[in-house]
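What follows is a single chain, given as structure tokens, in the form predicted alone.
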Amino acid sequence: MGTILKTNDLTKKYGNKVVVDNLNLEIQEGEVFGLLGPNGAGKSTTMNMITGIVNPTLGNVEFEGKDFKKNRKSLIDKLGYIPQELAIHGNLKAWENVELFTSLYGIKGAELKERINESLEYVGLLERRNDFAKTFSGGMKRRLNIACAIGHHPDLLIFDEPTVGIDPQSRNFILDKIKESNKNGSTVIYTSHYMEEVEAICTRIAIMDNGKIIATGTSEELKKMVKDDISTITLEEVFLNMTGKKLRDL
């Protein structure tokens, strides 16, 4: 299992404000990598730089061993991005939303129709394919958001806080689908400020605060960094120990 994505001293500044500070991450092929941190930690800015939406002030991103910015045209179809903000159109039907995004990757004709149905079925919306997105509940919109990002069969899926503001049932559905996607061969990057989500689905976790990575490891490794003699310590306590903050209060 090799490295699928690597960031090298990735930095983003807006004026004098450093939002992401010399970030060095390595994502291994086949893992579910969690980026855990409070709002304002720099998680979304990091994801935007990884996907090329935002240019870094310093540093670069390597995808499958190649500079992503220099090789974006040949690499972009291997990446699927589910942003924190919904990227769907309310006045389009569910299938039209998936068609719009999937066709951007050059998929057309019978294959496009097959990918649309496949994606909608995967997120449990096939029976609602002819309904307008604006009629969907918050959880259904989140699921449609995912369908729009997976139609081109990407190798790497990036989920930027996909469960914010939705009901528990929809949240569990999305988490189950992420685990299923991973079992089917997709590498996943998952950002969140929900401890229980990251601990439930991620094989490895990085704790981020004030634009910096404080620690990286499995859930058990992170807990061991704090106290070797307490086996019942929670990830919440790890975060509090390392940052001095209670994540749930942020």
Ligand SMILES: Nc1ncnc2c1ncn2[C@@H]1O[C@H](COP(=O)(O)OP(=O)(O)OP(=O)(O)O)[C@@H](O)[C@H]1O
Given for the second form:
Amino acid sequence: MGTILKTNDLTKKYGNKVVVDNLNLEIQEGEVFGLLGPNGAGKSTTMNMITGIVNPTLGNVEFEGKDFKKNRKSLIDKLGYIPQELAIHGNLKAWENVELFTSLYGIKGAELKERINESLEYVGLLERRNDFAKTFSGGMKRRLNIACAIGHHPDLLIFDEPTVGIDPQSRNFILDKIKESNKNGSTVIYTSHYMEEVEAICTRIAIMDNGKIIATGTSEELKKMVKDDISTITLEEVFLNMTGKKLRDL
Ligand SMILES: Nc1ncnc2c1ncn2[C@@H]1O[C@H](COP(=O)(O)OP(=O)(O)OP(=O)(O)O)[C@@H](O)[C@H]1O
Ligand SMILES: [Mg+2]
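What I would like now is the form predicted in complex with the named molecule, since the data block earlier showed the form predicted alone; can you produce it?
What follows is the entire complex, opening with the chain shown before.
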């Protein structure tokens, strides 16, 4: 399995502040790669640069070995982005939201209808297809946000904190779906500040703080960097040890 995505010295400055600092990430085909970091670490800015929404100050992104920016047209439909800020429209019905996003990729007619139903079914919202998104609960909105990003069958799925502020049932549903997508062949990038989630679904984890990647490895490898007996240490403690900070306020 090869590298699907690579960032080369990816950097973002806002004014004098460096919010993403010289990131060199390499994501392998078939993995669930976790980006773990506290609020303000630079996770969303990184994802927005990877997907081309935010322009890097320096550096570039390679997707399947090609410069993403220069080959955006041919590569964009290989990517599915579930943004942290909900992208759905409250005054559109569930199916119209999925139609809006899926049709952007040139999918039309009977195939489009099929993809809409398939995406809604995937997130458990097929029966609510005719309801306006504004009538949905927080968890249902998050699920619809996912349905909007998968209708074009992307190879790489990028989830930016898809479980923030939702009930445990919806959270588990989303985590199970991410694992299922990965089993079915999608590569996944997953950002979160919940270490339990990252530990549960990610095959490899990068710890990010202050715009920098501090360490990368499997959960076990990261723990070994801090302590020999890994059974007595959590990722939370690894983070505290490496940064001197708590991952989140408990
Ligand atoms: N458009 C912008 N203009 C100025 N500063 C910005 C902008 N977008 C992000 N920042 C700053 O960049 C830093 C990183 O923000 P970012 O949203 O990438 O963090 P994050 O890791 O996703 O945090 P969270 O867990 O809260 O979502 C923050 O200090 C933020 O204030
Ligand atoms: Mg964010």
